[in-house]
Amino acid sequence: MHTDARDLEPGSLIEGDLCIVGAGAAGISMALEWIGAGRRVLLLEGGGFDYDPHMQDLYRGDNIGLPYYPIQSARLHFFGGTTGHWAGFCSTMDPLDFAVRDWVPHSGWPIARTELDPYYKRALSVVQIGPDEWTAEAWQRRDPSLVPFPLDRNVAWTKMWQFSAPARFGVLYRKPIVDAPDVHLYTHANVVEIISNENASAVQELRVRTLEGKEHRVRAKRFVLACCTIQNARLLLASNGQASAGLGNANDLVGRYFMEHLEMPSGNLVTLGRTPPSVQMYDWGWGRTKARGEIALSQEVQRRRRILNATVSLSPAALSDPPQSTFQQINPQLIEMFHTGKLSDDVLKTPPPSAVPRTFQLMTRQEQAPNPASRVTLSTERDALGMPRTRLDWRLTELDRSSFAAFYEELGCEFGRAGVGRLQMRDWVMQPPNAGWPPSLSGGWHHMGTTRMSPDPKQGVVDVNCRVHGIANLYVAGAAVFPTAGCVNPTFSLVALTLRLSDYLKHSSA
């Protein structure tokens, strides 16, 4: 069922068993799980079915930290959410990503990777990839032309990625959601406040507004915030009627530990030999590639060098090609493309190179160390609905900076030993960590960590089941609960984690 909240009588009361706030990757994944479950599920989406600049402006905020993308361009505010401009990159996080690492402050999930494995399998169909094969050997058996570099697995290995078409959730899942008799989608229903009971131990109702000035109330037995990392934190902080610092923020943690993936060109590779090693396994073409490999360092090397997790991808390039920051490349045309999710035909039809290249640019995808000083707070400016806008203070640490050099030192040695080629590091990588970040500093458009998971309320906002500490019926879905970021794009993992939360809600009493 579907209702446009603008068509309701002012002051309407909407009631259900489960209320999901946000219809992006997490919210839609959860709603699909509840079709036919015999419960009345409410799915609230602030936008409509299409891009609207007035709705998108509600995501505008200030950036007071390191250079970053315009905040209103990094997430989409309509049904389907940011899957509307998602590139479809999928891979699994590594077991080490879930462990406590004594060299990475604030690291460690309260669950192991093995607990997420069955949900990764279920998430395959949601994001429309598969099979459940994540080793280079398995993909080589399927296609013998895919040959991994002959690397010593004790040092480095080929980590596999799969690429969704990509799955645009707003297109794929609109009909199943709208046709479901027990899932009721409300569009243009912007939640502006979570109202709790007197001691802030349970949510009583949500206050919803439309841009046209109508206001409604929503009541349910349980509530799930799934409106993306920055907006989840914003809503909790702005809901300060019963808790002056915001709901779930008794320990000043909501909004802290904001994380991104550092996606930066950091070196070059020149392959060796009269017959250079095949690079087809590492090639990627938009809309063509089903799977490809990237190079990662082993867990043993990460432990020995006390560095963060990362991978590198290869793309043909001349050695003289200068690195460019994706922050600096943002222009109005590109922002429009990200809003609409419509790529130009030139991008979609770029043919593969006709000759085997010998030089490659190495693009690093590195996790960011959890950092409480990297945070989202509220601005003094308010949006058209009267909500405080966000203020992003993105900060990095010396560990983020120093990990690049150690990673490339190890990778260069292994490339040379294996006869793959010679590696050239960018000048900035070889400079000391206190030299700061180069102009090519870039991120992956990946937001994580503002309501991190921990069994200890003094270390995290949600518990192991994604329930907000101290609030009986409020949960968070999505990458906002990640305690650490891993080095892979978050969508596949956040969908798996949402399916796990959905199972918990189904099997626990309201």
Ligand SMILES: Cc1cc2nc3c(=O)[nH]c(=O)nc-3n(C[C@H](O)[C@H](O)[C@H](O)COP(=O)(O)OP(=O)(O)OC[C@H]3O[C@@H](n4cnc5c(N)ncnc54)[C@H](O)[C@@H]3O)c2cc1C
Contents of the next structure:
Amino acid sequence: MHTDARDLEPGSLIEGDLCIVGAGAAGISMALEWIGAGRRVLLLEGGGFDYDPHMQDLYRGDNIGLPYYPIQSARLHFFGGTTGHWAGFCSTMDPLDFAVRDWVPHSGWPIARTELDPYYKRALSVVQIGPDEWTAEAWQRRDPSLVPFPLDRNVAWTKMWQFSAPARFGVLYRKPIVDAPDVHLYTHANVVEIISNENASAVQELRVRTLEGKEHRVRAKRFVLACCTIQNARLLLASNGQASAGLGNANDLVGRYFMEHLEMPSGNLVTLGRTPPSVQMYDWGWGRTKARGEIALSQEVQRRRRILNATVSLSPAALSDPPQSTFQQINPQLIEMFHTGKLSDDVLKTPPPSAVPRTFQLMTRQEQAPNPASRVTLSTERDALGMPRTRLDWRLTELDRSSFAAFYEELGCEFGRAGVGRLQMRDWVMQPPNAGWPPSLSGGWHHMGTTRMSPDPKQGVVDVNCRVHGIANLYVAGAAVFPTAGCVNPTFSLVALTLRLSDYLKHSSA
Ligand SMILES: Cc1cc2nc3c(=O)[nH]c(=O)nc-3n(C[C@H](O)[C@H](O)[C@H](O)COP(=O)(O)OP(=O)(O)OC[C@H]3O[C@@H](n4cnc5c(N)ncnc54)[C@H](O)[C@@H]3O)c2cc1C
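Alternate state requested, the form predicted in complex with the ligand (shown: the form predicted on its own):
All chains and molecules follow, beginning with the one already shown.
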């Protein structure tokens, strides 16, 4: 069922069993799970079915930290959310990503990677990838032309990625959701406040507002916030009627630990030998490649070098190619074109290079160490709905910077030993400690943290079941709950976590 909240009588009361706020990757993944479950499920989406610049402007905010993308360009505010322009890169997080690492402050998930395994399997069909094969050997068996580099597994390994078409959730799942008798989608239903009981121990109702100024109330037994990392934090912080610092924020943690992936061109590889090594396994063509290998360091080396997790991709390049920051290349207008998900035919038809390239640009994707000072707060400015806008203070630490150098020292030695080639590093990678960031600093469009998971309310906003500490019926879905970021793009993992939350909600009583 679908209702446009602009068509309701002002002051309408909407009631259900479960209320999901936000219809993006997380919200839609959860709603699909409840079709036919015999409960009345409400899915509240702030936007409509299409891009609208007035709606998108609600996301505008200030960047007061390191250079970053304009906030309103980094997420999409309509049905389907940011899957309207995601690239579809998927991989699984590693077991070490979930562990407490004594060299990474605030690391450690309260669950192990094995807890996510069954949900990763279920998430394959949601993001439209598969099969459930994540080793280089399995992909080589399917296609013998995919030959991994002969690396010593104790040092480095080939980590596999799969590429979704990419799945545009707003297009793919609109009909199943609108046709479902027990899932009621409300579009143009922006939640502007979560209202709790007097001691802020349970949510009573949500206040919804349309851009035209109509207000409605929403009541349910349980509520799931799936508005994306920055907006989840904003909504909790702005809901300060019963808790002056915002809901779930008794320990001043909401909005903290904002994380990105550092996606930066960091060096070049020049392959060796009369016959260059086979690189097909590492090759990637938009819309053509189903799976690709990238290179990562073993857990043992990460432990010994006391560094963050990272993975590196290879793309044909010249040694003289300058490194570029995506922050500076991207403007809001350009990003707004991405929402259609349409690529020009020229891009899809670009022929593969005729000669086997010898030089490759190395693009690193490194996790960011969790950092309480890297945070989202509220601005004094308000948007068209009267909500305080966001203020993003993205900050990095010396561990984030120094991990690059150690990563490449290890990789360089192993590539040399294995006869793959020689590495040439960007100057900034090898600079001494505290040298700061180069102008090519870039992030991956991946927002994580802000409502991190921990069994201890003094260390995290949500518990192991993604329930906001201290609030009986409020949950968070999405990468906002990640305690650490891993080094792979987040959507496949956040969908898996959402399916886990959905199971928990089905099997626990309201
Ligand atoms: C250019 C780009 C490329 C990317 N590529 C990849 C990739 O290759 N691989 C990958 O894993 N990830 C990628 N991502 C990240 C990916 O898009 C996000 O991880 C994912 O969409 C987050 O899902 P979400 O449901 O948390 O948020 P979203 O998908 O952003 O959905 C949030 C939803 O909540 C709604 N909403 C917000 N506030 C409110 C409110 N107050 N009331 C009601 N509704 C509200 C929004 O309208 C939206 O529909 C990319 C992102 C960008 C920008």
